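Only one chain is given next, in structure tokens, and it is the form predicted alone.
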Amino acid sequence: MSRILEFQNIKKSFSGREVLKGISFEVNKGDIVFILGTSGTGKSVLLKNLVGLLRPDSGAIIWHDKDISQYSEEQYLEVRKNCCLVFQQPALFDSMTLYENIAFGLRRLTNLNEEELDKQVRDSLKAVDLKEEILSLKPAAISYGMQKRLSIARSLCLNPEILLFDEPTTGLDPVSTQAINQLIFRLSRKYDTTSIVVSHDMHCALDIADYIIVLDKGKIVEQGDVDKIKCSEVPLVKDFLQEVLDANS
């Protein structure tokens, strides 16, 4: 396995109140990693960090050797496009078409031209499961789930060494979690992309994590991979692990 991410004692606080609390991780190329745990334990915050929307106020984020979390907003746009975030709501331009939506990165990050634009929107259209037709639609025209994919496929077409993703599932009907969760796990394996999903669903975790990381308020209370989670005595893990059992039963 090879390291291709790290978080170095890293710590943020808002007006006052800590969030992190020094949490330190690593992440290896082509794994699926899951960060768990209840509202406000600083799940998200984490990954604003890593992409620069915000910034720790002490501790490293190291990437490719390099530590990012002092980079300038122009040093941040090749980790952007290297870590794409697709984020908890689609967060489409409700007055571009679903083509200018996924081409929207493509033009501000890319030198493409249009032929090879117009290949990167259609295969990663593809990759998600989404049929063309639907390119010269607004966002208002299709389902909410179609929305996620589509927010996916805008992040996919960067062709990211790192896709992260804040919630994927909140507000989606089982089955249409499921088919989520299944594509996040399809594109990490086809694309050897690795993935860092925010997350409080144990039961996805479970399914397709190869590394799960928990956090009860701004500290990591367990990690490991799935066989360890499953035994953890973590009261936090347990309470996790018998939603999961409750829900199957």
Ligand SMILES: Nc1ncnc2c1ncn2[C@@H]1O[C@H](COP(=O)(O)OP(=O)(O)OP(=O)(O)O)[C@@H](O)[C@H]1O
The other form holds:
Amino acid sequence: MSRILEFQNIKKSFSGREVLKGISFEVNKGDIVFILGTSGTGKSVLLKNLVGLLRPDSGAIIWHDKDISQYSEEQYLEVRKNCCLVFQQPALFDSMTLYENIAFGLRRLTNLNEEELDKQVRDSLKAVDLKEEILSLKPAAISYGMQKRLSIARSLCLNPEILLFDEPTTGLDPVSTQAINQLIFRLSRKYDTTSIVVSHDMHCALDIADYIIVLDKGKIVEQGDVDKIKCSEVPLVKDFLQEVLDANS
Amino acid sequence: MLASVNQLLQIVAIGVLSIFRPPYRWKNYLREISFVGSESFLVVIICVSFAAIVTIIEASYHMTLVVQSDAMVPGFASLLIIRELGSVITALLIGSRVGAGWAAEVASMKISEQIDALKLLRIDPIKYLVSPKIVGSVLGTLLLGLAANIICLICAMFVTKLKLGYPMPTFISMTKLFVEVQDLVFASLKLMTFGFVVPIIACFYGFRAKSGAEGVGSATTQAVVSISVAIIFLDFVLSYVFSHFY
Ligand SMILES: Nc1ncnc2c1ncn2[C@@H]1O[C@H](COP(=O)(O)OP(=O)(O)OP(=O)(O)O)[C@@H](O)[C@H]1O
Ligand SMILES: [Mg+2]
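Return one more block: the form predicted together with the named molecule, after the form predicted alone shown previously.
Full assembly next; the chain just shown is listed first.
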């Protein structure tokens, strides 16, 4: 399996407070990588470093054998076309219809004609199980869960090489949660899309992840495949696992 | 502190320069102009009308007291309205009504990560959000302010007739005598300056909003207070500068 992405000793501080304290891991093509951790450990900051919304203070992010952490805004375009971030919040543009929300990125970053664009919008909407009737509505008119799914569709339609999900299922009902996890799984298996999923949900991590990373206070406390995580002796990991056991019983 | 000044200057520089650079988002410009108009028209009209009434009543009382005649009231009142009241009241109302709306809009876009989403699509948030607001606010404030001046004068004219008994043609000829073209030019300059600072300050606080629901609230409050202070201060500066030309 080929390596597609590598974080090398990434550090990031905000006004003297160190949020990421040297993060290193690798991602293989087509894998589903789960990053688990409690609130405020810097999971979102980590993803934002990858797409260039934040820049690491030190360390390197290797994407296709090049260090992108020092790229200019212009160079980052290429990265952002191929690594799409689904934000923790839906982050849909309030002033646009849902159709425009999805089409906006396509118009900005690709050269599709209107017909192809329309097809792409509808396809990605179908992928997240939303009906076409809602396309003419504004974001405020649909539920939070639907907004979250639409925000996934918005990234999906760009056919990225890597999809980054920041807590895609937080705040969703169990059925939608299941549907989104299945979607991530399907994408990965069918199109070989690599996914990095930030989550609190150990249960679905054990279900669909190829690789799991557990963060605590800006450091990686455990990483490995599902079997390794299941036998981990790290207290935080055991807490996460205990929760899954409790939920099952 | 330095970072804030830097950010403010960036908003001003990019916001202004982007107006003249494609792509021109005409729809956004029109939307902001109509936002300024629709949000503030009614309240501006009501407020300047009352200001006109108070001006006439106060001026006539004091003039009668001091020089035993209120013959100069129409002229002085017109001058005061055009040089000060019409513009400042309009700007303060637009500042609180529209400025609050814009600060809240940008702040909620910030905390809901829409600003980040824009950046990922290679859209400069300042160009996308601030520039249309500058255009909308400068033009909107100018038009609304001129309309407010006219309505204020008309109101003053009615009150002068009802309260002081001067016929309307007298009011008009007195106004013509006192008010010069340069007063109108200065009033327009004032209005455009006020119109310029409203979106700048509103967006500045919006972009700095801290996450959480109170983030939007405090950004909005801070924006409105700063806008009001800025307008009053700029009014003083401009009046001082213009006074050399009277
Ligand atoms: N732009 C920023 N400026 C200053 N501090 C920041 C910034 N972004 C994040 N932080 C801080 O970094 C820390 C980690 O934030 P982050 O959003 O990455 O947490 P998280 O792991 O995603 O938590 P959650 O599960 O609640 O989303 C927080 O304490 C936050 O206050
Ligand atoms: Mg987060």
